[in-house]
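As structure tokens, one chain now follows by itself in the form predicted alone.
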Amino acid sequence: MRKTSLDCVYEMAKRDERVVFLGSDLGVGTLDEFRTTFPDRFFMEGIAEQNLIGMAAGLAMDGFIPYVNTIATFLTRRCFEQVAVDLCLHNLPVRLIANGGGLVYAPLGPTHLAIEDMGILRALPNMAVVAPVDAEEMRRCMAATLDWPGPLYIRLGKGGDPVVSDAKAGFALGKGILMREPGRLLFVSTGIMSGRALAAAELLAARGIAAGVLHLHTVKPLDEAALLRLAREVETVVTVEEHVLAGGLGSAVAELFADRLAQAPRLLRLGLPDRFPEKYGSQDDLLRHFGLTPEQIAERAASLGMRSAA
């Protein structure tokens, strides 16, 4: 995903002189072609992420569209005040491309695990939060970012995730994509977990349980219209996210149902527990540890006592 997103930044820079790139201590060779072609629009600032956000804000105030790339925890935890005051308060068109969303950096431990990033930024006025499902959807997402009016956080997966998105479904920021029609059950997911939700729906289908999948690549602004329409058609909604349950996608869905539905469907929120992960290993190892493999998701959904499609 990261290579795809940065390649897209370079392609946009060739078409639009407003596009600039800012990186923080990224590896040698990152966007070499961009740096060679547009040296006056390429900045590598070292380990100074808070300064990086201030620079991006200044460039945006001068009419540029800055794309900032570094590790997700550094963009959120370390730079929260700068993101809030420099970017969101002024509603500036800065795009934060966040490496290692969720449990990607599992081998590095809790300091590098972005498990609360969406909740942190979802709370900020004017900030949009996006988590594409695969590299192909990332390509469509990046094309949509150029003209977005305010700040935007783009959560990257590890890369190499199976491509489950379909170009025919289109892409618009703030609009969900119904990947599978629901029966009595609807999975609502974001980022790479939409691929896991699709696989879980297939497993449930083999057990006679019809489950749909609504992929919300945009967690904020939420596609309220799609959620409310589908919520009225199903018995149960299961949210699935690679994020702590506090403040993430499940919280956003619960808030919407509480505010807008007199009779909401049963809601189960699947995600990470309210603690820092204590295990090391791979991303998949930690997803398994926290019950978020397709098999575990399907079993947890089935345990709700869903009736079969028959």
Given for the second form:
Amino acid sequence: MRKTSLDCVYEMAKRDERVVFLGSDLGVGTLDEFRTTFPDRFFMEGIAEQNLIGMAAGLAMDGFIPYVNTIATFLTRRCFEQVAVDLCLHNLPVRLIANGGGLVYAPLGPTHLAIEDMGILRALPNMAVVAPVDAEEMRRCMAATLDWPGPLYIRLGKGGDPVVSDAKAGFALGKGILMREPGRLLFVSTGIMSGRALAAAELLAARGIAAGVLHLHTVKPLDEAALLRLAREVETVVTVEEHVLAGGLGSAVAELFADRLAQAPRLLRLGLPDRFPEKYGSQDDLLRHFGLTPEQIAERAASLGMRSAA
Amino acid sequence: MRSSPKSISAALLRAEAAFAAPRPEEVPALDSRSKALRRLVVDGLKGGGRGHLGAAFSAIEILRVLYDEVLRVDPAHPAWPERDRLLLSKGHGCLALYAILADKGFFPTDELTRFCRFDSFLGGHPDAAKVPGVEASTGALGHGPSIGLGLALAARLHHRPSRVFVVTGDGEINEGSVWEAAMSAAKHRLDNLTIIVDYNKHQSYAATAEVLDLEPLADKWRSFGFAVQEVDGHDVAALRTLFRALPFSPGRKPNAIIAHTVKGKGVSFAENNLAWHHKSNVPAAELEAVYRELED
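Structure of the form predicted in complex with the partner chain (previous: the form predicted alone):
Entire complex below, previous chain first.
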């Protein structure tokens, strides 16, 4: 997913002179072709994320479209004030490409896990937050970023995630994709968890429970129309995200239902608990630890006691 | 832990020794333009019932000389692409910027009397979306140098002669982000970028030498790769000469100017008086006393 997104930046840079790339201290060889083809528009500025964001803001104020890339935690926690003031207050078209959203860096421990990134960025006015499900959708997402008018946070998965998206579904920022028609149950998910929600829906189908999947690659702005329409069709909504429950996708859905629906569907939010992960291992290991395998998701949804047969 | 008095005075001595510009008594008294601009600042303080007077008064001559004689800007066309950019990174000193911008015709001087009011466009920190001539919304400290660096790079990429000036406070450069930006600016040899430190030697709590000593300040900027000059920040002629000498190291280094200033400059009882760092609800009699000291 990361390679795809960065390759897309290079492709856009070839077509559009406004595109510039800024990195902190990325892996050796990152975007070498970009660097050699457009040395003036390639910046590797060191482990100084506050400066990286301010610099991107200055470039954007004068007509450039900066794509900024580093590890998700350092692109959010470290320079949060620069993101809030320099990017969001000025409403500048800067794109943050965040490596390792969620639990990708499991073996490296909690300093490297981005478990609250979507929540803290979602709270910032003007910021858009997007988490594509796979590399193919990432390609479509990146094409849509060029002309987005304000700041945009792009959360990347580990890479090599199974491709579950469908090109025919298209991609528009802020528009959800109904990957599977709901019965009484609807999963609402983002990022790679949409792949797991689809797998969970398959497992439930085998048990006679019809579950749909609404993939919200864009967590902000939220596709309220799709959510409200589907909420009227189902009994239960289960949100699934690789993120703490405070402030993420599940919170956004709960807020919408509370504010807009007199009779909301039953809502179960699945995500990460309110603690720093205490284990290492792999991303898959941690997702299992927190009950987010397809089997666990299916079981937790089924335990709500829905009648079988849809 | 607080510094001992001995270490404070040692730091101040170092600061003094590093500063070879004329002694304050040799600097001409404020002329009528400097006084008029300060009266506009006081109009803002009076109208808003509050304001950072000390921080505004230390920066008046820096901004005045820049806008009168250095910056290529057009008040009738604030967004003119070829313009030079000035960022007041020490956003709390905004009354000084508002005074000179109004004086230059970016907006009517009357607006200053509505400073900080509910529907004024002049807030307690400058907002680029609202105030004609303000390039960046500042107030959170330590942001201007990085934004300025981005603007200076943008000018270079556009093959445009625009220059970028960033006025920082002295307390402000406690922020680590300033030094991140400094390293990056030096790496890119941005001779079109000038950082001006309004070195009035005081921050909110106490003297900079006491809170977090900046000395040796000029050497710090030199070691970060800047071409550095020091100047009396209230000496109009000296500022003019220095700005005209820019860039100090063409094609090689970004510029840093350490402007030695006096917090609250121009009003005897406000000078170097931390009570005037930020003032609210100033009694009418006290405001009159301020105006009296600023009469021609």
